[in-house]
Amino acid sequence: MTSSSSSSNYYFVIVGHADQVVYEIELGGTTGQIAPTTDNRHLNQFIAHAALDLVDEAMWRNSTTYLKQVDKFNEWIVSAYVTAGGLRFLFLYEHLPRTGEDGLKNFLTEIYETYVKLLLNPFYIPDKPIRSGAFDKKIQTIARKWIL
């Protein structure tokens, strides 16, 4: 069994205050692009909302904002990172990326100073879905330095 992280594929959601998608993202290869839409969209989508609650529990018991590993499901892992504001950050992945948890750990705080950002924007309106292009290449860039 290979654990390359080059053929991985990842998923990355944002997820509201009222547990619903505010951004979401297939990550794949080696490009750092989105990755093509799979079956697997629905159940990566049925994975991050059924971590939620565990994600609830733990945001709890940390005084952290990543919460790292918090579930697992056959072979996903989902690793989380909670904002100071209640949203919360999903990253689902089968082995760990290139540069290991602390990259992943780097990828979520990069990826939260980019949503801190775009909340300065007057036009953006808080919990609405992120329907940006420059949004989705910032996160490619930033998946690419990290992860991919």
Contents of the next structure:
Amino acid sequence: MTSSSSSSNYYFVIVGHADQVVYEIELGGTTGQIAPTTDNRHLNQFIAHAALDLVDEAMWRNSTTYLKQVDKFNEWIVSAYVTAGGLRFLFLYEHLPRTGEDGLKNFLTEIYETYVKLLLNPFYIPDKPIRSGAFDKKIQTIARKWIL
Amino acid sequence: MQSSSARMRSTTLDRSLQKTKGDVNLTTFALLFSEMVQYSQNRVDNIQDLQNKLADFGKHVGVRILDLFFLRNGKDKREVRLTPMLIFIQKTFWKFLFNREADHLEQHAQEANVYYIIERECLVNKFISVPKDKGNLNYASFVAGIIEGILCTSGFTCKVHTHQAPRGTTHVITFAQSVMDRESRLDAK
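Could you please show the structure of the form predicted together with the partner chain, as a counterpart to the form predicted on its own just displayed?
All chains and molecules follow, beginning with the one already shown.
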């Protein structure tokens, strides 16, 4: 069993209005790293879920969309981005990506744009899980551009 | 089967969100709307259901158009309080949709969670005449659906009804108790 990874792994999740997972993805990971165990995945989801209360608190006090750091769990830091439509993007990281806070903000803004393009599809029901391959690829491209 | 990953294909996710042409033609919209109304009319039995169907169409539009508006206009400050949000809808948003502002925004005298948005001449009703046997049918339920979509998705749960008043088309917005509680909590801090 691997100990908690010290690589530059990131976990990104989009949380819907009913606190359900709309989309989640793990990014990064150095070479030679054993594939993330299920323990890691559950831990990520647990941290994100625990941070939701704090995000809810912050989003009604603060009218900005990008809330920088809302929570910290051991060495995992949670950053949040709240969209106009009330959707919450959570980003978990241990160390800031190479492009820093600005890179992270740009990453989240581009994901927001991509999400809206998906939302404009009349066949996509808002708040339902996103299962599109094109969306996955696009997120990975954006991640490579901004944070990896 | 060879997938298309070998080709560079731009998906809908790559296209730009910015508006390329000018505003949509009013007659085109009226044609589309009349088709929507006829489609709904063939599938319902009474007036209330017809208004509900139109409101559903509106909700479909409302949840999407809010985010689109934020992206196109580069706005990044969300509205978190009730009154600024309603003012935002009345002025900025109405201008975005119909190129003019809604005429009045009022609060009910006795009940604090009921608000009215009044418009003298509703764009949607411009080319529509209501036959006598349909009584108080109002096609502006479509616009009510848009308002409800916007408010509900940004966290202000509510119900919106429309009726025709002497002053113009009136949308009655009734907010849920949770919204009023949150407002008073934020007021107190």
